[in-house]
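One chain comes next, on its own, written as structure tokens: the form predicted on its own.
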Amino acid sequence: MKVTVKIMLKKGVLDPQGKAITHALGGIGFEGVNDVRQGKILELDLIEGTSEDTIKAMCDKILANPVIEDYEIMIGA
């Protein structure tokens, strides 16, 4: 069973990352980049029946940090 995870910080959170890409963007030539939001992707391969409820403890124990962050879950993609 393929779960995809998507994980992005908070609007209003500060994106460090993001701001050093928007930057690097204007930097190289690339004008009209207003705003950049970085995160990340998960890809968990897990057993067949794995309820949603289990998938969300796992993101709200381990994969994301939900004081700061919002997730996605994408079963089957």
Second form
Protein chains: 2
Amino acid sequence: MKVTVKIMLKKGVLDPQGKAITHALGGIGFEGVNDVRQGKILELDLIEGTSEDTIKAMCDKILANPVIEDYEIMIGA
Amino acid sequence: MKVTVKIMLKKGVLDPQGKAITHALGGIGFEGVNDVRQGKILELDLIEGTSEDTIKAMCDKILANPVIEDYEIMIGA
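Could you give the coordinates for the form predicted in complex with a further copy of the same chain, as opposed to the form predicted on its own above?
And the full complex, kicking off with our chain again.
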């Protein structure tokens, strides 16, 4: 089964990579970029029948840092 | 306007980060992880009326590396 996990920094947590991209876009002439936030996307190929609880445990233990990151699990996406 | 850009390594391009995550999950007892591929997600806040062509140009010039990466643009997502 295919599972996609989207991991973004929580709102309010500074995102220096996103800021660097914002400035880089401005620097090469793209105007009108108010803000960029960068996150991670993980596409997992798991054996059939893996429960959502197991996937949540993976996220909490190793995939994401729940102190500063939010994650979203999309099963079958 | 909010635009989300999803950037993944092309199929066939080795993904050492994804492999490391696959092994790390196995190492802490999560079985049944066949494969993991890691990508980037960018949430852009652009001024209203930015055309899709402009966003494609941003991707080709600076956000993605079209030689090894595929990107997907989701407007309003």
